[in-house]
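Okay, so here's just one chain, in structure tokens, the form predicted alone.
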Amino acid sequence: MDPAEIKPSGGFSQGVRVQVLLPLPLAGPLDYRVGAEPLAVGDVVSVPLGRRHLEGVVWGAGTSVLPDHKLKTVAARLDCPAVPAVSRAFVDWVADYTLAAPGAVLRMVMPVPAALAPAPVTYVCRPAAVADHPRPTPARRRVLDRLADGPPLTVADLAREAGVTPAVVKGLIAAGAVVLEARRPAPDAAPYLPAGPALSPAQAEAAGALTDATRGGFSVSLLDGVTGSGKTEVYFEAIASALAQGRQVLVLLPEIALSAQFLSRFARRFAMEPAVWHSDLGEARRRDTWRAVAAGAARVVVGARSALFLPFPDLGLIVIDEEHDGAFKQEDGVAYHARDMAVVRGKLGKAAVILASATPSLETLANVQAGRYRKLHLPDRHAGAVLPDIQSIDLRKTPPPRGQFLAPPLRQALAETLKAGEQAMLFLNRRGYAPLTLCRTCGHRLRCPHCTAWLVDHRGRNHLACHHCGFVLPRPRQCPECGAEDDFAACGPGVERIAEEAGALFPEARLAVMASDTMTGPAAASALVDKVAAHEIDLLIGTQIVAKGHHFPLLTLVGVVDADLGLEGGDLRAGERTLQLLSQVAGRAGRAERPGRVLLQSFDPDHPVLAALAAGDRDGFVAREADSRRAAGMPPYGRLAAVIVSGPDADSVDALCRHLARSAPSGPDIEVLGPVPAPLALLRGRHRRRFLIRSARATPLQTRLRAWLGANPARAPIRIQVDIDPYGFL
């Protein structure tokens, strides 16, 4: 489906009907009458809805369906930047593609209501034009000297920089020596773009191609480079080119809250801080960032997937780093893949798009083969570093000691690495201490009361938790089934248990655990990364977040505790995902002068994924995977959609599913499978059933689904969610 043309904006005078789209899951825009103030398409307005007033966006000319006497009048146009035409076209396209309500997509464009209010006035201090200052104490003199030597500052900032209390500043204001004035935003200055580092011939060639792309309108380029090949420095050149043209830039990262090293590298390269956008920001900062983006003042934004929906008026370049990463897929609410939607956003806004990865997704590689994307290749690590040696440890031949999880070859490698003064990493993609706790007496397993999931033991916090709904249970002493006391067994390892074992083996080593539930926020993650980089940590133990592009020069050994994890189950992308994840983890080793090695513990070292990793045969694995998908008509050579029906009452959900099954579309080009209970058949107290729809690439899948589901609407509290191009099957 190609993006539609951007609709031209229009003006509307008093009394004219207009459509206003509200950030609500409604079927479409609502009609209102223009008041005394003229309006234009894209204006943000306040309108009455029932007994309340809501903010919305003027979407176009009104219809004639509603009688004039039932029309309500727009209450006011808000003093904030209008939503650009390209953002409105993007909302319409995403809603049409994902079968989501347009207002639900608009809510992602307008996620911070405070940003729609008038911009708060900030008052700054400047010195008064007087000859004599009262009581020139040392503290007051520091304040006046700071004002004389620098720009105007707020009371709080001036006090902090002068090393005084705010009361000293306020005393000078009361005495007339310092005056307050409203801060006026300064016009944007042209960015200072210092020259980047010297590039290798391969890097320079790729950088030149990407720089040219930023001057040529819409294009999509895959930057395919091995881990440590310097992909970031290459696309930094494209960012510099876009900035030199006066256009905005968006960089999407899979884990923005854990990307302190990236932000530091960006600041060193461009001598400025980018705007940052992710869910951990406070509301005030999100408000200011949204307004700066909408006004064109934010030149570069580094963000998580939701940053794609910010209202950029002149977005010239979009970079999706680690484009293969599953974090770019949103499954709750509006289900979309940020990588694919970024390509659409680039086409609508005539922007260049760069997809960067050491392990590109099969979808991206298929687009390269079809000629829709250009591929640029970096085959070698930067500055002479070599790729790590990857070997498998057969756990059938060299098992760990009973009740432990590190096999003898891995233990020996850890001892050698630590003795040499180098760093090591142990990887296990499982949080907590143990994924399952059961009673030794009766076999009862502790499970979540709201989800089809076992409770995960978190010893550090002395509780068990559900990783799906957040339910927490203090560690019980008695079995709720048989009453046995203190007879629970922890089954299987999580990273906390691996850390416990490693700490006992190497008591002198400085250990740290890095997982999403041990990092309390971006600051904690940044601090831990800095400690590892400074060699204040000898052994890092972590989940998949340790694989997110970190550069640790002294880290030479990576041990994967359970390389088989993720290879089983019905996920058609299980092999591809495991290869990508383990390749990224392996890429943390040997990134500087010292060579690296990677040890994969497995009960099936001959599995095609592990064999490909050990042989360095990524392309061979991808080719075989592509042949298998093509033969089965699976993505990217066929299309999939998921329909999830959920509700608090299982019988009501099943009744609607039976009705849907009787009227499901059929034909030689489309197949509807199900309904069946989802693997997570109970999630957050809601019973879930799934349909899987498979079709040919040429089938108008959205049209068929829209007709089917439109004839069988759900009534609250039952919900129907559609996931076009699903990545998860839980």
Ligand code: ADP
Second form
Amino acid sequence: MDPAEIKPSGGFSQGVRVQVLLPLPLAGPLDYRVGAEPLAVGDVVSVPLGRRHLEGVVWGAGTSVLPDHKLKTVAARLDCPAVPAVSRAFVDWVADYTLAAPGAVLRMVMPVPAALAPAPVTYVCRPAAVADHPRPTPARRRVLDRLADGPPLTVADLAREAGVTPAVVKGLIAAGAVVLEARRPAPDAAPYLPAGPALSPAQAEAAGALTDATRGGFSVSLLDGVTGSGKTEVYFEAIASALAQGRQVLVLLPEIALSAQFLSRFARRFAMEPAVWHSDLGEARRRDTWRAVAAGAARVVVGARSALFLPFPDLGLIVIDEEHDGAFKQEDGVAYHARDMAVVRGKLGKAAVILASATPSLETLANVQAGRYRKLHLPDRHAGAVLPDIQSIDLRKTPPPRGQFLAPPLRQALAETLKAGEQAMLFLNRRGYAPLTLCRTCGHRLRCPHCTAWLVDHRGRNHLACHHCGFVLPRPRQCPECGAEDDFAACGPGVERIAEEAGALFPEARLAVMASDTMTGPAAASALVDKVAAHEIDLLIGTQIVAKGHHFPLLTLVGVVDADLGLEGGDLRAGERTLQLLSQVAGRAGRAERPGRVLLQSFDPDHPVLAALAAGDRDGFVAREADSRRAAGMPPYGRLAAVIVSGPDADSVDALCRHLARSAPSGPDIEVLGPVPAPLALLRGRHRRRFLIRSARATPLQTRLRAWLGANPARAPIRIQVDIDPYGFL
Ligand code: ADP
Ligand code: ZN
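Can I have the other form now, the form predicted in complex with adenosine-5'-diphosphate, not the form predicted alone?
So here's everything in the complex, that chain up top.
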């Protein structure tokens, strides 16, 4: 896209009606009258709404719904980069797909109001790409010559250097021969790009295909390669190519707050720091990054899913690393999947999209099979490193001692590894000390008063906590039910309890626990990762955070404490997700010269997921899983949506659900299941009922849902949430 579109000139003049979209969950844009200052589509403006003034975006020509005398006037145009056309189209598309209010989606594009305040952005002049100005006057000629030879200048500076009045420069801008654009800190020349490492033949082939893709407009490529095969190294080549073309690049990571290793690797490869975007950053940093992205100055952004909504004027490449990861799905507010929306964003902005994974999602594999995505394959680990040997430990045959959780074969492997001076990792996807606390006297279980959930024992902090709403209870001494004193039993393990057991077994070993709640923030997380990498830690015990991306050369043993954990429950993707997670955890072992091994503790080692892991038969598992989904008409072969009705009063929620059930869409291509209590039937004090809607792929699911829900609106405090392509099933 031509950068000139960052700041289109002209459009709507005084008195004309325009539509302004506000970042609020309203039905759509509102009409306003243009004030003294002319406006263009995409301009950020301040408008009155009720007694407030709000920032919004000029969305298009006004309608005539509102009578003239009720029409209010735009208060001001803000001095910040306009929201690019591609971002506006993206907002409309996402709103239409997710059934969210366009303003709610716009809020994701404009999440930092401070970024819109009078900005320290300077606009400079540049010759227009296609200049069409026959017979310029001598004064105009001097300006154009000055611009052709020199760097971009502000209107005032250009006028002074060319020896003309500013009016001459403005005349050229009006004529379209000169365009204004936000000044970039870096010159327009291609950035200095150091060369990457020499690639293996398979890597070079994939890298070649990807760099070609960055020159070819919209495309989607799956980069499918085992952990440690060099996927990152390969997509770095594509990034270099997009940068050399002067386009912007976005890399989405599932766990950006923990990605210090990735960022320093990036800085080493490209001799520059990427901009970082996630919700934990401070306001000032977010403001500066937002502006730098909008002005085109931020060349590379590494971010969490929300970075997809940044106003890139010229995004040429989007990389989704670990594309299968559930962290890309947002459930709160606007429910969207960043991987799927990235493909849409790529299409709207003519960008290449790369999806990288060692265990691609069934959705992506189905798209490869249908010929919509290209697949590039890296079959081997880099530099001859071998994939770890994966074996199950049958807990029925070799159980751990009573009240403990590490079985003898795992204990022995840990002892051998530590004795050899190597590192080990124990994986358990459960924070805290124990997931359930019960009274030995009466059997009462401590549960959250606001949610359908047990309270999790966090011994390190001396409290019990709800992982859904944050409710915290200081460790009680008395049972609230029977009054028994100090007679609670901790049931089952969390990582803290595993650390206790391992510490008692290996008192010499240097232990560390890594979970989102044991680290105070990104800095603490990266300090811990550095300590592990420097071999200041012998045994790392952690939740799924340890699975993500880290490269620890001396780590040779991974023990999965409870391989059955993710397979429980009726989740459509339980098997797929467990295979992905455990493959990723396993992938931490033996990444360098020393071979690794992985031990899976299970009560059901013959389960197809665990059998496939042990046999290294990912493709076989995926094929069987795909067959059963196809037979059941489930995603990716059918479509699914969840509708959650919630409110503080169960009876009125049920009443609305009965209404909805009576008018539910029906037909041969669509099926509505429910209402049933949602798996978390009580969440943060709200009672929740869920409908699941399944349809054929060709069915216009959104249209049917819109008609259905539109005829049965919810009145506050009851809420209806729609989740197209649900993942969480909460
Ligand atoms: P993946 O992303 O597939 O897990 P990485 O790109 O992280 O794999 O590569 C694994 C390790 O091997 C990293 O330390 C990486 O720097 C190294 N590596 C991969 N390819 C090469 C190469 N061609 N030359 C040098 N080192 C490489
Ligand atoms: Zn709770």
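Definition used throughout: the rigid core is the maximal C-alpha set that superposes within 1.5 Å between two forms. The shown structure was predicted, so the numbers you read here are calculated from the model rather than taken from an experiment. Positions refer to the first chain, counted from 1.
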Core aligned, does the CA of residue 171 move at least 2 Å between these two forms? yes
